[in-house]
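In the block that follows, a single chain appears as structure tokens, in the form predicted on its own.
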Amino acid sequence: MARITASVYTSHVPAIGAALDLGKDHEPYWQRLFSGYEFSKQWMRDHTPDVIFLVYNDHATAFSLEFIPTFALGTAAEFAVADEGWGPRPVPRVIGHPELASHIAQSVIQSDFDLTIVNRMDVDHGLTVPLSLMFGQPEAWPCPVIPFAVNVVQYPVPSGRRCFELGKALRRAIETYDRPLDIQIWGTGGMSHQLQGARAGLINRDWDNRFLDRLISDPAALAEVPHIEYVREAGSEGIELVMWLIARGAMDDIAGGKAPNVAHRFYHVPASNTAVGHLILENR
């Protein structure tokens, strides 16, 4: 049977992608940030999965205010890189896994989660920046990726509890797939940041690091944190962090297994006007 071997968590700041694409990653401003992913790139070479289930949020590219799915599962065989206004990033197309994605849709919907099935979807920096951080700049991504877009842009957005419970349903779905696949679940977005208004530029190091602590050691309690705390403490865009709870809810310990191994943890400020958090958890 398929199994989840690890979860990966990272911010997906668009300026990170631009820095990589323009060859600025060794400049003093960016070098400290990218150095925090050197371990991760080697870890990925040593632990390349068969499939990545990547949780991210669309930034008004595949979807708009005319159509806002809360949870959108990409079931296509491949996904084009979106043009976000300055041309698509010069990164490979994303190859999907329709068979596994369809199985997940069947199982998760039967577990009473309403998913939007998307057979055609361009993917933006929310998905491609994490891939670049973990894989560098290859000619092709080394494994298929199933995109899973969550609405954290237009209220109402799903609660942390809902996301955490969805992670549990994803784990059950994956473990009933009848091929021996090694699967990783990635949660992306965050950490603290606000892009507009009187608090534009807000970064809360203490809250971010407490979030990482709780994500590791007490995710069930973290899932109960209300939206207003994310907005108050981590800024209007800090709500993206509920997506990390989907990946965390899929780990073995949530279903009674052993606590995960913390393979890597990294936190850095600033990247543009955003705090960057990163974590790799391995099932034992």
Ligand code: DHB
The other form holds:
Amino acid sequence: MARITASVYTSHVPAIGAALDLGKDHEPYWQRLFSGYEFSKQWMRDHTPDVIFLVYNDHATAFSLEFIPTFALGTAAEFAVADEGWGPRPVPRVIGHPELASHIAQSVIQSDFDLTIVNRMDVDHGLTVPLSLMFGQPEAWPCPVIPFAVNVVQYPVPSGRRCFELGKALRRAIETYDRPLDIQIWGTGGMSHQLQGARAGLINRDWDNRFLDRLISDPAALAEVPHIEYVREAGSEGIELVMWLIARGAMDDIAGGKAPNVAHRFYHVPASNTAVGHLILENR
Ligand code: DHB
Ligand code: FE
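What would the structure be for the form predicted together with this ligand, given that what you showed me was the form predicted on its own?
The next block holds the full complex; its first chain is the one shown before.
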């Protein structure tokens, strides 16, 4: 059977992609950020999974106000890198895993989550920046990736509780897939940031670090935090953090297993307008 071996959490700031693509990653401003991912890139080389289930949000790129799926599962064989206004990033296209994605659709929809099945979708910085942070700039991504887009852009957005429950359903789906695959689940976006309005530029280090603490040790209680607390404490775009609860809900301890090993934890301010948080949790 397939098995989830680890979960990875990281912010997805678009300027990180631009810094890499334009060769600015050695500048001191960016070096402080990328140094926090040196461990992670080595860890990825040592723990390359068979498939990554990557939870992220689309930023009105593939979707728009015409069409707003809450949870969109990418079932295609491949996904093109989106043009977000200045041409697609020069990174590899994303190879999917239609067979596993179809199994997940069957299992999770039958567990009462209404997923939107997406057979064609360009992927934006929400998905490509986490891949770049963890893999660097390879010719091809080293494994297939199933994109899973969550609406955290247009209200109403899903609650943390629903995201956590969805993670449990994803775990059941993956563990009933009849092939011995090593799967990682990634939760991306966040941490505190607000891009607009009177509070633009908001960063809340204390709240972010408590979020990391609670995600590690008390995720069920963290899942009860209402969306208004995210917006008040972490800014309007801080709500992206509910996606981390999907990945956390899929870990062993939530289903009665052992607590995860914290392989890596990193927090850095600033990157563009955003606080960057990063965790790697391993199932034991
Ligand atoms: C920034 C952060 C985001 O999450 C995003 O989607 C766009 C911009 C920023 O910090 O500039
Ligand atoms: Fe974002």
